[in-house]
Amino acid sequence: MYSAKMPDGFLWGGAVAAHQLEGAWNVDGKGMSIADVMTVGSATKPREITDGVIEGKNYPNHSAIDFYHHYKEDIKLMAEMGFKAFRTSIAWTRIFPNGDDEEPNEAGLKFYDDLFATCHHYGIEPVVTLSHFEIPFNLVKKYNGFTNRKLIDFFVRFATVCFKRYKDSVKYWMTFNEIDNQSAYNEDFLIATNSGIILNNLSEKEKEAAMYQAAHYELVASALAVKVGHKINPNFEIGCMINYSPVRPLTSSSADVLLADKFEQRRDWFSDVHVFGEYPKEVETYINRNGYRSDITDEDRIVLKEGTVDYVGFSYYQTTTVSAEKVKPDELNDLAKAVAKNPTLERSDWGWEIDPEGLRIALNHLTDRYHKPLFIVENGLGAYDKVEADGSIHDDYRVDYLRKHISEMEKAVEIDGVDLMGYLPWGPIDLVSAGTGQMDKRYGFIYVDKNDAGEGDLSRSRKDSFDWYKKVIKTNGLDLN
């Protein structure tokens, strides 16, 4: 097993999102977000997005793991592991309950004052995402989410308040979480959580058009926020956040190779705009040819150029393999039709392919493409954990997954020269899965006593992986055994 000591100042830690662990969904003035109207699902049953909260439905984000009232003990446990950084998000509806409010909610602002102060007490740097799948539901209902240009101003107002309030307590920021997920525009969950668009009975072309227009407004909103943030504190490091999955052809046929290129173009343009401040030629041509973006101004293009990001934050869970058997390269619109099963890879209990070497590939691809510092802000294994009679949890499968991925990360830094800021694996404490709404799909080093049905006393306990990751951080990545 290859291992190497990481550079001084490397940010080891973990990552979460507000709506997946805070709970307290209607406490202290918090408004309703899109996450608050999403029911529990499973590996085979998608989550349902309801029109408001319906009695009798199970909405796991409402209580989650009650981090809102347990954050002090949870941050203390992370400090015990030696965390240097902790990624979370600011719930938009804690600050602006309806999204279009004129004034922020002081109780919500105060909660994050206290959370960040607790992090700093233990020497932990907060890494904060502004919009992480928790757009205010009022903005969904009243404006159809980011299909409406007005949401640019609402987001920038939210960002500005956060930047000013936490200018001395947060250095590292990201604007929109996994903004490129909505390239799979036919999946209602992905486009609703990213952009606040409920697709209903739209045609395929209408769905795709809505995605391109909404994403454009998000990119403009992000660029404006970057500009504002740098004025408030020039020392802010403000990045984008993408879900990066290197794409490979199933076979060596030219059709498969070209399809892989086209697939990447339909995913990577979001971060291209974030980093370069302009649309890549192929995507601009595709948008114009299909009439998919009715509103873009000269001022928008200037803003995009002026508000480029400082670093590229990304999640890595798996690679993507594509085949032209069901869709030809020039006919690619619905990305799901192109995805093929890679026969060389193992899969998790939820069907996610496991490819540690893919992380090194991702780090090299992103370095070659963007020439920016990179930040791994999600990586991990969702798995079923068993609590033994003595309370112990032997999650050697999680240790094995993380060990192999960290080893490939260290190769990328030491052998390939990748400029990497840190490693924040997903879900250091068990929390609600965004994709399925489950608690039984666990990622954490810290076990939380709660199941999919909402049963449990919320007590926290250490898994075997807790001590293993503590050792990894203590040796700055040198000891992976």
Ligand code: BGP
The other form holds:
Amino acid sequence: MYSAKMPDGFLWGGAVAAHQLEGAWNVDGKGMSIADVMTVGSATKPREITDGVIEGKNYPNHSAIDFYHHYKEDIKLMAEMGFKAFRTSIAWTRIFPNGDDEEPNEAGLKFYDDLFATCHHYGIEPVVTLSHFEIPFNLVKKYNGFTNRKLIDFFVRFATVCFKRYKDSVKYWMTFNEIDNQSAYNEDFLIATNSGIILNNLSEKEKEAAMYQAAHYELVASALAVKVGHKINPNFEIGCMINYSPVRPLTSSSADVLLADKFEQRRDWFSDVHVFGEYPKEVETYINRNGYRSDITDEDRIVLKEGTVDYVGFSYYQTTTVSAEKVKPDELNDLAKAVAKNPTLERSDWGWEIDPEGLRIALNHLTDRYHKPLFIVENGLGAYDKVEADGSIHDDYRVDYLRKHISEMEKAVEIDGVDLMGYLPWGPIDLVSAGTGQMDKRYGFIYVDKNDAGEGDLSRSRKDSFDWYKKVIKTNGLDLN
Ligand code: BGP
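Beyond the form predicted on its own, can we have the form predicted together with this ligand?
First the chain shown before, then all remaining chains and molecules of the complex.
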């Protein structure tokens, strides 16, 4: 297996999001977020989004793994693995419970003071996402999420408060988690979880129109936040965050290749705007032709140019394969409809294709396209774990997945010359799945005793992967065995 030492200062660690582990959903003044109205699903059954909290339903994010009260113990375990960085989000509703409040909630701000101080105590650098699928529910109901231009101001106010408060305790920021992860909405969902758009009763065209409008406002909000952040602390590194999945044609036919290109254009435009500060031609033409975006001002275009990001953060889980048998290139709109199964790849228990080399391809592609430092801020395998009678957990499948991905990452850095800031695999401690709401879809090096039904005593224990990852970090990536 190929391995290489990573550059000095490489940020090894892990990544989580507030709503997926904190719990304490209504504690110390926290308001209700979109994640608080999502029920538990399964590998085959999607989560339900309810109109408010309905008694008797199971909302796993309400208590999650109660990181809110366990963070000291949890960060200590991550420090034991040698973490250099810990990515989390600031729950918007802890700071602005309704999203449109005039003043922030001091108790919420204080929680993150303490969390970041704990990280620094162990020499762990916090990496913070401002909005990670946890938009205040009030902003969804009252304004229809980011379809409303007012949301720009609410987000920028939230970002400004965070930048000022954590000016000296956080250096690495990201504005919106997986901003591109909203065009492939799920029919069964009531609300697009990224931008908070209520999708009920909208036609396919209306949904797409709403998505382009909302994404535009999110991009403007992000650019404004980048500008404000750099004023508050010029040493801030503020990045974007996309879900990156290299796209492949199922066959070598021109129709499949063109479809793969078009698919990629419709996915990459979000980061194109973040990095270049302008819309790419194909997407601008597509949305104009469809009459999708009515509100984009000259001032917006200036803001986008002035608020470009410092680095490109991305999640990598799998590649995407497309087939023109499913959708003709010129008829591409709902991206999910073009996706075909890749016959060469194995899948996880949740059907996610496993493709380590895709990570190297991703790193090369993003480097060539953006000429910016990259940051892998999510990667990992969701799997069922078995606890043995003596309490041990032999998660060799997880080690195997991560080892292969890290090896490809190291090739990209060492052989291809990619400028990479760090590697933060998803869910270093078991947490609530964003997609299914399950606890039993586990990513962690640290096991948490809680299952899908919410049973368990929340105790933490080390899986086999814990010691393996500790060694990887200790040798700066050289020893992957
Ligand atoms: C990404 C999200 C994360 C995380 C991850 C794994 O898209 O940014 O929040 O959850 O996917 O997905 P899941 O939790 O559905 O397994």
